[in-house]
Amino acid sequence: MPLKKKILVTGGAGFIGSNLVDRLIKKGNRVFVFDNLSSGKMEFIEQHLEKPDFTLIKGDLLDHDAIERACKGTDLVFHVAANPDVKLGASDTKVHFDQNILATYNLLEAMRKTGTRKIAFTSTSTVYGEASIMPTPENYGPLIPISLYGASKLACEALITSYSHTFEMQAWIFRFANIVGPHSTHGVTVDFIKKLKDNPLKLEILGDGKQEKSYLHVSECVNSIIFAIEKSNEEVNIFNIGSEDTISATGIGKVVMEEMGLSDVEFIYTGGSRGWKGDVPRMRLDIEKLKSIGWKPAYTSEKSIRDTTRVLLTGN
């Protein structure tokens, strides 16, 4: 399906939200960004706002009525707002409920009451919790999430699934390994570069520094999703986007270590396999469902941590 209609890109003004709008409007579409601006920055998306193509609607997906009003003619709605931070679910149990999942559910009822029939939906590897089989597919099951983040974006999926079994909707579900790249606004990366310039002669690393995950940079991430539906038209496609390897944390210390100029820094573990209560230790998707459909990552996890830290030292 061409992306040339009017599309509607719930937290738009966020991280992966404001690099898809910015493609989306290089494509050539009509792009409505629904946001309310909690953890998104209007700077990300400022150099769009005196565009004729482009609306921003300051809005909450907790507002039944504004998101209905918002969904009225669209033709694709890019479902991107979330609260992201896996760690918070740990001392804030409701968080991931009510911006997850009843956000969700408030968005599907908006479409279904619309007539708004297609949705793309981001959501996460933490559904696959400690899975047993790595490179893990998406036929991977059963699904036991350990996280209430990861737990919470199992939940928007089924919602998603029934929705469009029961409503005649159409559905791409895309779970995510670890996202990187401008406009990021939390994660390790972030958290290194900000521990670095706190103390460059000590960084401390959560867990025992051998949690191996995979990272992939958000140009990467954006081309992989307007390409899968573009070449994918079943009812509800369900993909999995990531590198094809993996990093350590002791190995982003390095790079980010690398990158500001550092040397002789000590690395201090606070202990443990986990960096926190549901964190996965280890994490690797497989993506040759995506690469059978005629997509391969052109960066490594290291690559994409590697540019990801110089574009937030930089800004460019």
Ligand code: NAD
Contents of the next structure:
Amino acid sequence: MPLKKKILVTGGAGFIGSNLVDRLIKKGNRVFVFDNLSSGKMEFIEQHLEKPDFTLIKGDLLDHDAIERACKGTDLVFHVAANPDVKLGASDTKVHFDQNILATYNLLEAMRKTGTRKIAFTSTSTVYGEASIMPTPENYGPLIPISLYGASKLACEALITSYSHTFEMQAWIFRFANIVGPHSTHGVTVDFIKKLKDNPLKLEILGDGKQEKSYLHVSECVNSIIFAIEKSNEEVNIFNIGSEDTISATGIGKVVMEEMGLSDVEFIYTGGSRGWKGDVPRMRLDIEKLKSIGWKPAYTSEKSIRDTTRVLLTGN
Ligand code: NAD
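Show the same protein again, this time as the form predicted in complex with this ligand rather than the form predicted alone.
Whole complex next, starting from this chain.
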């Protein structure tokens, strides 16, 4: 499906959403951002505010009327808005239910009522839980998430696939590895930079530092999802989105330390194999399906982390 459309991006002022919006505008689409600015930032989208092909709708997905109004006349919705903080579920059991499941239900209802037929959803590797097959393919099962965040995203996927079937919609579900890059406001790289700015002699690393995960640069993430939508046309299209290798938490600490020009940093581990309750210590996604349609990442996990650190340090 060529992307020259009226596109609604929920969460378009956030980290991944704003990078996606940049690309969609560059491709000549008419883009509407729907965002409550809870973690999104005006500075990420302000360069578009005066453009005729861009509209910012300040609204909340928990407001039925607002999202229904926003859906009217759109060809495709990128549903990016969510609460993405995996750790939070251990202390707040309602946030992912409201911001992810209920918000997605509200959006799907708005789409059903307005006849909006196509949805692309930013899901996550955490739906797999602690997968016994690595790299993990899309058809891995059973899916047993271990965080409330992962559970909420799996519930969203299920709502989206069942709405697609019942109401003749079409869906693209993207299960992301860890995404990094410009506009990152959370995650391990942001956390390490902050900690080392506060104290350049010590770095606290959650867990034993041996957690091995895949990281993908947001520019590649955005390229791959647009590519996948253009190249696939099933009723439900599910793709893993990640790099082909991993980096450890200690490895990330070393990259951040080097990029900050520090050489004498003591790494202090909080201990245990996982960083927090619900953390999946090993994650690498099988991206053969994405490769089979002709897309391949150019960056390794380390390069993505290094570039992100540079960009965040120079304030870009
Ligand atoms: P983010 O917090 O930067 O972006 C979320 C955006 O959604 C923000 O702009 C926020 O203001 C908006 N939002 C939140 N709740 C809303 C609501 N109720 N109504 C309207 N807007 C709302 O997060 P991100 O890292 O850019 O993540 C984007 C998406 O990708 C999320 O769905 C997340 O679960 C998913 N994801 C992210 C990663 C990652 O590594 N960053 C990995 C896997 C999946």
